[in-house]
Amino acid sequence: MSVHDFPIRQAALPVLSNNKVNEEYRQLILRAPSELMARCRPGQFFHLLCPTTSESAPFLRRPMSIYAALADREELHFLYKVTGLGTGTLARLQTGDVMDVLGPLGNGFTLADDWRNLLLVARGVGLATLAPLAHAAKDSGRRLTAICSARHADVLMSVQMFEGLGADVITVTDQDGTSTPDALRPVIDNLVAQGRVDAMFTCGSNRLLKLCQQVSADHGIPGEVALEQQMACGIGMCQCCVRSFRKPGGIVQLRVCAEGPVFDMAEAMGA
């Protein structure tokens, strides 16, 4: 086995761009080898070594979901919100800088052969985690509906990307009152009635997870959730990302980084 056969790689990748998407989020694009991008699966993540500056020195790597892994263009995309020390230094990266990444890590989403109609329900940066599913749906000829949720219209993201990949997009916001579980439930029930939901996927909101779990249970529709959790090592050694899950034999504790971050929707419990 050569180093190129090992599924996880540590690599120093040059920054192609690091631009604002809106007032809250930025998109980081790195030049990445096509053979590394070909290993990436929807739902997986990379562990990023954030740069140090004269004012900030983040110690731990930061886990970040793959927004896009484009083997043909040799590009690795991340979508992130500046929320603290690590992402604050990420925001300072300039074209030509080098970013140390470790990955791809974790287990990705399942796409069973008979899941021909997919429903994505995501909010905020959770849209980044689900975005690669849109590429997979297009590549495999599946129909995709994406419900994109945000606080207000100015921070809705990925709508054009989903539409460009052939998805039917439904946008909902807190601002107009369309993003609440009570408002979304009839929207999803209507999609189910039209035969447009063979499987559901969600990320980015506990209330959306609970809503999807209720719909899944009521209609017998399978689903998966990508969980967001603080991590230290990202490879299962430190155990700091352990969460509780419902299994047939009772509650079990699993590591989000190693056994996840994608789990059966019915087994996931709120943080």
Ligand SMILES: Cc1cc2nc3c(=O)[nH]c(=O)nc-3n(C[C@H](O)[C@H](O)[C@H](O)COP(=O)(O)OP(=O)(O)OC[C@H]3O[C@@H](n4cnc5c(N)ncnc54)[C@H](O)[C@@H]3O)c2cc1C
Contents of the next structure:
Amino acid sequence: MSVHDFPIRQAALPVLSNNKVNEEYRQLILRAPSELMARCRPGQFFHLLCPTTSESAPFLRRPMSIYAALADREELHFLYKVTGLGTGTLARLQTGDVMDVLGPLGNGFTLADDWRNLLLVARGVGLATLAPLAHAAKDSGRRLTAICSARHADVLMSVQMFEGLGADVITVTDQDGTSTPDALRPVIDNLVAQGRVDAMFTCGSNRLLKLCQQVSADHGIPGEVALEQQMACGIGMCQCCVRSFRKPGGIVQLRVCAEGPVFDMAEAMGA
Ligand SMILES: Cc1cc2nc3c(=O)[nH]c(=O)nc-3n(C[C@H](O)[C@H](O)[C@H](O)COP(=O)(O)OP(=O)(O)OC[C@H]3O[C@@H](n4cnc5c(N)ncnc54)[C@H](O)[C@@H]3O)c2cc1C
Ligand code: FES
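Next up, the form predicted in complex with the ligand in place of the form predicted on its own?
What follows is the entire complex, opening with the chain shown before.
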């Protein structure tokens, strides 16, 4: 087995660009070997060693979902929100700098053969995590509907990307009152009635997770959620990312980095 066959790699990848998408989010694009990108699955993540600057030294790696892994272009994309120390130094990366990444990590989403009509319900950075499903849906000839939720229209992201991949996009915002569970429930019920939801995927909001769990239980529709949890090692060693899940035999504790970050929607218990 050569080092290139090992499923997880630590690699120093050159920064191609690191541009603002809007007031809150940036997109980081790294040059990455095509054999590594070909191995990435929707829902997986990389553990990023955020750079040390003269003012900041982020100690632990920070987990970041794969926004796109383009083997043909040798590109690895991340979409991130600057929230603190680590993502703050990430925002300073410039073209030509080098970024240390570890991955791909985690399990990734399931795409069962009979899930022909997919519904994504995403908010905020959850859009970054769910975006690769749009590529997978297009490649496998499935119909995709994406509900994109945000505080206001200026921070709605990925709409054109989803549309470009053939998805039907529904945008909802807090600003116009369309993003509440009460407002969304009839929208989703209507999609179900039209036969457009064989499976649901969500990420980025506990409120949306609860809504999707209710829809899933009421209509008997399967679904998956990608969870965000603070991590240290990212590879299953430290137990710092453990959360509770409802299983048939009772409540169990699972590591989000190793058994997840994608879980059966019905089993997730919220933060
Ligand atoms: C599997 C996974 C995939 C992720 N994908 C993305 C992504 O694609 N884009 C993106 O912008 N963010 C993503 N995140 C969240 C991202 O890892 C955190 O925002 C980041 O680690 C914050 O680091 P920081 O040093 O900038 O902030 P800190 O100073 O460490 O924290 C700032 C705030 O963020 C919270 N936070 C810190 N780490 C996490 C974490 N791991 N999950 C949730 N909240 C956290 C803290 O509680 C605090 O409120 C993902 C998290 C996980 C677990
Ligand atoms: S982050 Fe260490 S076990 Fe998950």
